[in-house]
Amino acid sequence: MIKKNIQRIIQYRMCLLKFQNLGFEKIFSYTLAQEIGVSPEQVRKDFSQFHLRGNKKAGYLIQDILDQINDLLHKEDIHKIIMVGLGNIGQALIKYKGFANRNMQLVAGFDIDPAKLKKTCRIPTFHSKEIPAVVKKENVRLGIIAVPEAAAQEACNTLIEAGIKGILNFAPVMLKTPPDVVVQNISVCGELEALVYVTEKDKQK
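Three-dimensional structure of the chain by itself (the form predicted on its own):
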């Protein structure tokens, strides 16, 4: 799981862009705190941890903090991604236009089903056995897994052997990876179950 503090940095960036678009040039820690639901102390602690510098008493210069966060997140670089699994989730992600806005480029898709490889796609598609060659050729470090549960660990192993260091996993299974490979699990049902727990708990009060 990606650490919550870097997730908050990403949330701060979204808030800063929002206020910048509204015409603001400066922002205070308590304003950012209110926007994402943390304390002003947490904002300042996060900024200190990631060496985001500014005049907290007079207000942070929004563009200055954005520039620092962009450097931190390597926003000026193009980050190449491959997709393993060309089913419904995979096809939906291929059509997603938000990647380009974040300097992310989905360069190839993979599947073991020849029928899925024949479908018209916005990106080149290959059999999964071609993963190592494409990863090496395109110098890819990030991969998305969108395969059934039974095939997820094998897909993960293939990505790791090919040199992938970051995996976004949509399969409903906890993947086993070495310490130098980061996995972010996306579980729609899990998030909904958490919401059920919270809403039912509130209802009982």
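Next block: the form predicted together with a further copy of the same chain, after the form predicted on its own:
Here we give the lone chain, stripped of any partners or molecules.
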């Protein structure tokens, strides 16, 4: 369950930044709770679990909590990431400049299609058979899967055999992984389907 809890901490951070930009210096668990869609008790429980300290009665100091969250997320280290799949999503992620702000570095991209490897690219690209060698050489623990659905499980198996421990999966498929590997799925269609359902419900009210 720790994955869901740390995801909430990351949501709190986004929320704290929003209120800081609006000029607030303090925030109550009630406000954070309302923004994220959980109970104030959940906020206080999460803060306690991750040892985020502050004065809950007088309001948490926003900058102080932000600093504590950044410490928690080991912001001082650079975290190396590799990506399998150099199609549309893969190319968009390679061009994305936001990784550096979060101390993340996309160190290499892989594909089985020689045509995709020929494209000019901001990061080194290799045939997927080179995954184990690059993971070992660069000491990488995180991988992104951005291949088509039918190729996702094989890409996942290759990453795991190479020693990857955390996978961000864009393929619309539930991957089979051993217990020591953590997968996070990003499903654009799934999120849109949820939005359709929720907004249709509202319409019927």
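The model shown is predicted, which means the values in this text are computed figures rather than measured ones. Rigid core: the largest C-alpha set superposing within 1.5 Å between the two forms. Residue numbers count along the first chain shown, from 1.
Asker: Look at residue 22 and decide if its Cα position differs by 2 Å or more between the two forms after superposing on the rigid core.
Answerer: Moves: yes, 2 Å or greater.
Asker: Taking the rigid core as the frame, does residue 174 move its C-alpha by 2 Å or more between the two forms?
Answerer: For residue 174, whose C-alpha is compared between the two forms after core superposition, the shift is less than 2 Å.
Asker: Rigid core fitted, then: does residue 49 show a CA shift of 2 angstroms or greater between the two forms?
Answerer: Shift of 2 Å or more: no.
Asker: Looking at residue 35, what is the CA displacement between the two forms after core superposition, in angstrom?
Answerer: A shift of 4.2 Å at the C-alpha.
Asker: State the core-superposed CA shift for residue 13 between the two forms, in Å to one decimal.
Answerer: Shift of residue 13 at C-alpha, rigid core superposed: 2.3 Å.
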